[in-house]
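First, one chain by itself in structure tokens, the form predicted alone.
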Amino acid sequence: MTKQKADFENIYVEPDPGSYHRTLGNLDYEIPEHGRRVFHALLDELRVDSEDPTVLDLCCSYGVNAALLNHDVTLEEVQAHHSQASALSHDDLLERDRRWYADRRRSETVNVIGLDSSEAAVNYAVDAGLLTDGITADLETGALTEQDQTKISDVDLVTVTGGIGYIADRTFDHILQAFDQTPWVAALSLRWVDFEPVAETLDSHGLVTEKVDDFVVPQRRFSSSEERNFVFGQLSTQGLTPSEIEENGQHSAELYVARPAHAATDIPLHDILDQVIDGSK
């Protein structure tokens, strides 16, 4: 990321997600809500063969995707809950959050393993009961340990909402080598980030990558005019014109889904995501 892209590194290193949700909430951060709809639709299809699917959420931060997948809460409610000022100790705050999520737990849930480079964020999400397990790693510069490879070996769906750019093809190459069976991958990727290197890596591991037509959704508002100019410049470099969303001052994301060849042939993606696509328009 260049200096012209907003730097939020400081909000990912706190022991709890208060700063994370306050900062991104003030920028109308919404991409996890769009991800939730996509992931639920894909998981419904995967449950045909696996009653208890497991998700690997890349760039999981404080477990927000897991929170939305497994609980009857909206992102707005999650942001409001965590943005409240609190004088609680870390342990008491964790206990408060465990109870809050437990009271809203869905009857049908999925196992979610989170991977992120922020140890503090992963630890919180595991301790709060949002993640079944967590992995702290930067796979753009490092590799998975044998223990971590075992954790993700039976994952059914890999998810990421807006993290492409922070992670790229090296991360996907590492994780795909760890699986006993090839999972599905669903990535909401910002338009100004070139997804092609990731798609090539997915394809090299036997996956068929499809860009979902007619699915373009907001991520968050630009934090400054400098960030807006940066994004427009990146789009121009790729020969792209700004979408209506970007013209209105927001990052926009497109959806890529990669599946084993037999699934891509037997089950048209639009049949699975038809209602999700209609809801994004």
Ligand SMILES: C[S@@+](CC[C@H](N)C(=O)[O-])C[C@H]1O[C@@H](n2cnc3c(N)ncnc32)[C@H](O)[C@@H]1O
The other form holds:
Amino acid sequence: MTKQKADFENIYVEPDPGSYHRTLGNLDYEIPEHGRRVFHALLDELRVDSEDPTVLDLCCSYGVNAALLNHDVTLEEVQAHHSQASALSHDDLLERDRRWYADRRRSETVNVIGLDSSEAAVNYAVDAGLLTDGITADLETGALTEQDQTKISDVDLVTVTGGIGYIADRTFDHILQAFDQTPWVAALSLRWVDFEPVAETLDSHGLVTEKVDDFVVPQRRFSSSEERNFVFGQLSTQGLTPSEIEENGQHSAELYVARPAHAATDIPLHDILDQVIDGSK
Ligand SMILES: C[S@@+](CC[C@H](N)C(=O)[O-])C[C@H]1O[C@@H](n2cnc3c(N)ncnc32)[C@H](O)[C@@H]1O
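Let me have the form predicted together with the named molecule next, following on from the form predicted alone.
Let's see the whole complex now, leading with the same chain.
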């Protein structure tokens, strides 16, 4: 009997994304779709200064956020595509997926570098053409190689969906040391996970973190009544009452955006995210 969040470790490390999308799709996993709307709005603002912005997607898994950012597909379509039963070899499956995404490539794209502790997932996402580059690393326990530091030195936006909790302040501390310029950070974080240690680390690197009011979205359904009880316990420990989303049987996520102080002062976050916030209600 689980007394904590469901354990998906086995579906993160397969050579291809079938089990990942089948398992999470069955739980109505939807957070990357919310991430896409947020990240596009922030990238539109960043394009004012940088024509060709680069994203670093933490906990990138099989390149889901890159797939949604750069292709005319919904998460539901991505999940359905990868969930098809298939007897193809790994190479043939990669070829099928490369073609599927190439047919749906948007005209305006963004470079996405992905970081994940799963080598299999990062390799798939690079080989399928979803990631411009990939980094396999667990920065909660290890450090970035010099080569990987160079890969991310000119990133404009750091993104994360479904990853805070697996990664925390240590990961952000490592990556922020590697940047030549201070990037923006956009993190969708489960409501019951304490974001404060990450915000403190971002602050120590000169970033101002804002939690976006009025933005609370479903992540996925609870996998069991035990998981629901665990989440309600965690919320209670933090002095939080369950939101309507949790009462309805789903994990809920909030949005944190961190920017250099001058950007945080000059451009109110609500001006950038107005439509996204309206769309989340
Ligand atoms: C729920 S998935 C989220 C994937 C993707 N962002 C999405 O929303 O679909 C969590 C991912 O975090 C990765 N992960 C877990 N611990 C990690 C760590 N310490 N460092 C980097 N990635 C980690 C897992 O391998 C997995 O791919």
